[in-house]
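What follows is a single chain, given as structure tokens, in the form predicted alone.
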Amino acid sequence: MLFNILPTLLEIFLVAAILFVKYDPWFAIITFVTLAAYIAFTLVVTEWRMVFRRTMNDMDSKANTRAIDSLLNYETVKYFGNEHYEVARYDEQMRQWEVSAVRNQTSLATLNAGQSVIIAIGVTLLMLLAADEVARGKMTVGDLVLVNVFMLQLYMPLHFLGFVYREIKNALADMERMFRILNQNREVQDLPDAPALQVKQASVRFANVSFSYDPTRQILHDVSFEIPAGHTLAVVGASGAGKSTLSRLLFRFYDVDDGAILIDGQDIRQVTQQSLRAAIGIVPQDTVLFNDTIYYNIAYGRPEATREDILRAAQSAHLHHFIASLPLGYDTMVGERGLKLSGGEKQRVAIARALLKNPALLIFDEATSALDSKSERAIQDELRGIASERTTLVIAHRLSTVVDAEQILVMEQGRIVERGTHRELLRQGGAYAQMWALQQQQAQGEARAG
């Protein structure tokens, strides 16, 4: 702007002023008309071209999304033999991108040609007018040369102005998606000057909590319970009962619609999200690992931890002997999303990562669902020892993993229908007792089949 556009605009103004003062006013009139036509044409055609540019960007994004989706889910593609189908989908997106790209280049050629035609017409009219003035003796040949030099000096920078405007419009079109993302408001935001969470005993209380991801479908209905400091509470129920939603709300990925969630009496909506999440560790049901080493993925729980701390966490998760058996040990790469490890191995990495974080509050969301019975029993014993020192929320489907919890909640369709210890719930003969009986029958059937 400072070194190119502003000097060009100043030069246009000075040339027009010289032509208007020293020569026939028609020289200045033709110059200004040419400038106006050039600018109007550039603005109109550039706006028209932006449609093709935006379409080209959309097709490019969709093609990349298709490719990444297919590559991340390559096992599913191979299970069903759909390689050619995925290639065809990608080719269709690229074909549409190609059409848009050709239209974009064609419209660019149209813009450049139109600008050149306008300038050529303006220069031709000025030269004809100057030649006529020379023929009539009103101007010398030197004046003709002077006007010609002025025109060349005027219209060459004008081409540059058109180029700059076009490039700026293209850049803005390319960045529209980024601007839309930047303009998005976060659903969950810290209050201004929100204090950090002060964790003393890590007691947790859900007070009349109601929540829905979508207003048309309520997930939790007036849920209330308390986990005293250092105690373990388990939540069981069928799929879709709202169990995992409790952990998402506790991490404040979403804010509750009604009620409140309190840690040591502090409403989690009143404190910073960073301090809240620093106090909570989780072993999720679906463990996603980074495409890096096993060491890196364990250390992610506390990046500043020492190697001794990381080895201790791996031993607590019964993972150390497996890692030691690998040729590269802790430097073994786990692959995209941990695809080089089995489900049980990934879950042990997640457990080690949570233990390394050493949080005041622990959440186990089906933490041993991918382990075999022997490994599950060993890790369950370890987890019980860890949980005895912390406030723990256990979300489970297999009831055998929660029998030692101080309190068990049974959820159905977003409501707590039963609560009590394992023995108390069995004596009630309700939903928990039915689930227990059914799972015991399944275990006995598997044992007989074995």
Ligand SMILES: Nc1ncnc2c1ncn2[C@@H]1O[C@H](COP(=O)(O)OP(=O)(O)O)[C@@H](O)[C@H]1O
Given for the second form:
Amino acid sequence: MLFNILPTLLEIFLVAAILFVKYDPWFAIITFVTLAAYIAFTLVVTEWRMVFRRTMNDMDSKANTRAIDSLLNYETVKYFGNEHYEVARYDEQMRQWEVSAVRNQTSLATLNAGQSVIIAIGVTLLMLLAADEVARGKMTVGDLVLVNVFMLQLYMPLHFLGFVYREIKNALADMERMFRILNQNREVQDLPDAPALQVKQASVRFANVSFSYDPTRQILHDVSFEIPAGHTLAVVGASGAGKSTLSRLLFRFYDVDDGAILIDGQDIRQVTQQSLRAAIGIVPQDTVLFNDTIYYNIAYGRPEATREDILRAAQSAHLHHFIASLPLGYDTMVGERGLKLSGGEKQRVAIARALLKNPALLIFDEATSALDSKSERAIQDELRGIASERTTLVIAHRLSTVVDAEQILVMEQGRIVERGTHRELLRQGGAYAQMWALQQQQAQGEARAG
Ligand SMILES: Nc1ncnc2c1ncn2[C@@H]1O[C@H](COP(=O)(O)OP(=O)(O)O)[C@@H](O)[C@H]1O
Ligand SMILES: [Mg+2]
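To complete the pair, please output the form predicted together with this ligand; the form predicted alone was given just before.
Zooming out: every chain and molecule, the one shown earlier first.
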């Protein structure tokens, strides 16, 4: 504005004033009309063009999303032989981008051509007028040259103005996108001046918790339970019952719709998320690793840990033998999302990582589901030792792994349908007893086959 637009406007004003005072008023009138036409045309066409710019941005981001998605899922693409399908989808997106990019360019050409035509008409009229005045002897040839030079002087910066305006509008269209992202609200926000969570023994209480990811479908119905400090609670139930949801709520990835979750008597909505998450360790159901070394991925649990700590954690998670068998040992790269490790190996990295974090509260979400029975039993012993001195929430599919939990909850479609110890539940002869009988049968079948 200061160095480009204001000086240009001043120049235009001065030239018009000189023309108006020293020559026929028609010179000034033609100049002003040309200017007005030029500015109006530029504004209207630039506004019209913005649509193409926006579509172009949208298409660009859609094509990128699609490309990234199919690259991340390249194994799935190959399993189903859908390379051509993916290429076609990407191509379609790029084609749409191309159409809008060409429209963007064509409209730019239209804008430039229109601007030039308007100026050419203005200059022609002025020169005709000046030539006429010279012919009639009212102006000298010197005056004609002077008017011509003025015109050139005037219209050159005008082109520049058009350029600057266009650039600003383009930048605004691009920035719109950025501000849309910046304005996205965080789903879960800390209260202003929220204090840090004070963890002493880490007792956990779910008080009448109801929750839905989506208002149309409630996932948890009035769930209440308590894990006394230092004790272990097991949650079992069919997949989709809402077990993992409990751990996501405990981490406060979402806020509960109704009821409350308390750790050592503090509502987790009242404390900072940072302090809450620092207090909880989890071995999640699906472990995803960073595309870095095994060492890095274990150390992620506590980046400032010493090498000894990390080796000890790996030992506890029964990873040491596996790592020793690798030519590069701890420096082995694990691939994107950890795809160069087997499911069980990834799970053990996740266990090591959680142990390294050494939190007051531990969650095992089907933490050993990807292990074979033998490794599972070995790790289970280790986990039991770790859990014995901590508050622990164990989510399990294999009931044999939770038989000695102090309390077992059976969940069905977001409700707790039974609770008690293993013995009590068996005696009740309900859902738990049925699941137990079924799994025992399977185990015997496997043993016989073995
Ligand atoms: N982010 C999400 N958005 C919507 N629905 C979800 C989301 N995560 C899980 N669900 C749904 O919530 C239900 C419970 O999921 P989850 O707690 O993961 O079950 P599980 O007991 O197998 O661990 C499932 O029916 C699932 O489809
Ligand atoms: Mg789950």
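Residue numbers count along the first chain shown, from 1. By rigid core we mean the largest C-alpha set that fits within 1.5 Å across both forms. What you are looking at is a predicted structure, and each value in this text was computed from that prediction instead of being measured.
Novice: How about Arg205 - superposed on the rigid core, does its CA move between the two forms by 2 Å or more?
Specialist: Arg205: C-alpha displaced by less than 2 Å between the two forms.
Novice: Is Tyr23 among the residues whose Cα moves by 2 Å or more between the two forms after superposition of the rigid core?
Specialist: Yes; Tyr23 is a residue whose C-alpha shifts (by 2 Å or more) between the two forms when the cores are overlaid.
Novice: Measure the rotation of the smaller rigid part relative to the larger between the two forms and give it in whole degrees.
Specialist: About the hinge, the smaller body moves through 5 degrees.
Novice: Once both forms sit on the same core, give the Cα displacement of Ile119 between the two forms in angstrom.
Specialist: Comparing between the two forms after core fitting, Ile119 shifts 3.2 Å at its C-alpha.
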